[in-house]
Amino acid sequence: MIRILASGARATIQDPGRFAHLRDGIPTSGPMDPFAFGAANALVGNALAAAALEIVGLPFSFVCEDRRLVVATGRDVALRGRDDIAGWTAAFARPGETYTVIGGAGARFAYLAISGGITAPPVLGSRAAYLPAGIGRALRVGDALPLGTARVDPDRAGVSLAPPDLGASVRTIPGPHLDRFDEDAVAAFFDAAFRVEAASDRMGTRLAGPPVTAKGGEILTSGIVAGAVQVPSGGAPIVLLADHQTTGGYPVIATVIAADLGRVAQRLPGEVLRFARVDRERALAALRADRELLAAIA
């Protein structure tokens, strides 16, 4: 079990999503940043399925009842216990150690992963809070949160993995409403760079800069994914993410691929982003790339 010292401004459980319940309109929430989710569950040592915390607004302090590897993931992220850890290295917590999640000036989303996982109880068959429906809370100081059996031993404290580029560039793929916009519009959306707007939350990155218009104004309904890139009648883009509803009508122009998520959400309100075109197999690739370190690391 985890004790929570300091929560942060806001500490949410997540797996890596819930996925069954689409028709229901409850979206698959998870982690806002993958691969650093994944990347913490890896370096201790969990499944890659396993509950973990993802923290927005540093510090975050807690203690661990008995011993357990600990790791803090993101954008800007280390672990102050005995010493200072850095981001993405596993660390051996033994009892009544009090650990930090702390982060820079650049920190955005945060994750911290325990060997065991969380076992908080599932809800629709997953543990992946989306606060808008009630599903899960925000985690408050006092909070005491069950844990798995471990996998490892502490010989695994000190396995580290170097933190992805997360660079203004973006990878998409065409979207399914593409033949909706004018070849100047599709020109400046993949030429301009948009800059991250404050009302960005867990439902999308909004983004301001040159209007990309579509023909015809908006659509019928139609499904979503994490990473469509919707553009309302304003012609400001809006990048779906972990929290974004089922079915939009709006045009989607692009789809960000999924190993390229990250660089999205952890982008800071103010910072920019910049769109490149990829064909389904370079997406397809990345994405195998990043499943294969993690499972070298398990």
Contents of the next structure:
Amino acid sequence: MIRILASGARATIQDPGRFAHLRDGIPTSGPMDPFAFGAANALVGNALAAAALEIVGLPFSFVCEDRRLVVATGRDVALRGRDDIAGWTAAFARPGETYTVIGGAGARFAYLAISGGITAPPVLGSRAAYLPAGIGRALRVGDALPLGTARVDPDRAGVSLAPPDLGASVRTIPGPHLDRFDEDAVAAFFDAAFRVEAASDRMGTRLAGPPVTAKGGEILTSGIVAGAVQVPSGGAPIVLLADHQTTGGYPVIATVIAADLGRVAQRLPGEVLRFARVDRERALAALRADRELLAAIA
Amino acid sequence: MWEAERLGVAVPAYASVLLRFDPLALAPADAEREAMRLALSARAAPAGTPRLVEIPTTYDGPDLADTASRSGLSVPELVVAHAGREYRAFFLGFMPGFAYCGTLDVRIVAPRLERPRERVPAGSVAIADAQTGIYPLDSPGGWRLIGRTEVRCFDPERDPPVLIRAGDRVRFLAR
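Would you mind giving the form predicted together with its partner chain, to go alongside the form predicted alone above?
Let us now look at the entire complex, which starts with that chain.
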């Protein structure tokens, strides 16, 4: 059991996502930064499918009932206990002692994993919160969350990973709707420096910058994936993220590779986002490298 | 079929199906080959009568009068046109439990609102282009609101969580 002493602005339980109900119109949800989330689980010895917390608006304080490994990951985060513990480093949490996830100016989506994982009851096959539909809820001070049996001994404290950098640009595969964009429009898109808008949320990162020109209006509504860079008629692109709708009708100029979704999500309003082209082989290699990195420490 | 063969999750829409898979477990070239094989062997859905879902509807939506007049109909005529036919649920999307149903009587086909509403109440019965649907949750929305129902189209505590599924027949009952 962990008990929450300070809830942050919005803390939710997330697991890798709810994939079995996409055809019912239910988004996958899951972590905004899948690599930081997976790393958090791996660092405390959890299965990658275990549930952990996603926290926006630090600090977030908690106390564990029994001995656990804990870790904070994400952008610009650390853990404060009796001593300060760097982010991305597993620490031993003493029973009854208060720990706080703290963030610097760059903090956006922070993850807190606890060995054993959070075992609150799943809804529709997943523990991932999806607040717009009342699946799960934002955690509150006083909430107590059940934990599973820890797979590793707390002596494993100290295992760490280097936090990934945000990257000068995020890698994308052009398309799938390249027939809706002239060559010049595609070239301009890859040259542009976009700025992240304040209206960005768990559905997607909204961008301001030189308008992207699509032709032929909307497309016939079809299924869509996280990372899709949609171009609505106004020309301001939206990168779809964890809580995105299951279907979409705007043309998609490019798709952010799975390994770089967190690099989109972790950018703060006002920060610059550029897109780079890669092919499918490089996208797969990046995903494989991430998974191997996590498998090596898990 | 994609799901039956445990290749991943499939998301159908009007004229497409999104096939998801783990590219580290199934190489993209193999996934493409499997998709092609399944597409070539696909047959039409088995015969039989799909389920009928009835939606008791009060026709008093804020866009009812305007939508009727732009169609050159009286309000009662629009109600008869909307409630007088059976629709097919083509697929779900936009939000949990939102079924895209159609097609409308051509006389009441109408574009989306120029300015979408910031909040459409759950249970709103709406039309846009040749489609009709029910908002399962409070949300922003640009469809024309012609009525409302108390029927809950989405309930995460229910199994299945959605009332209308792809392929169902849907009828609105005026009251």
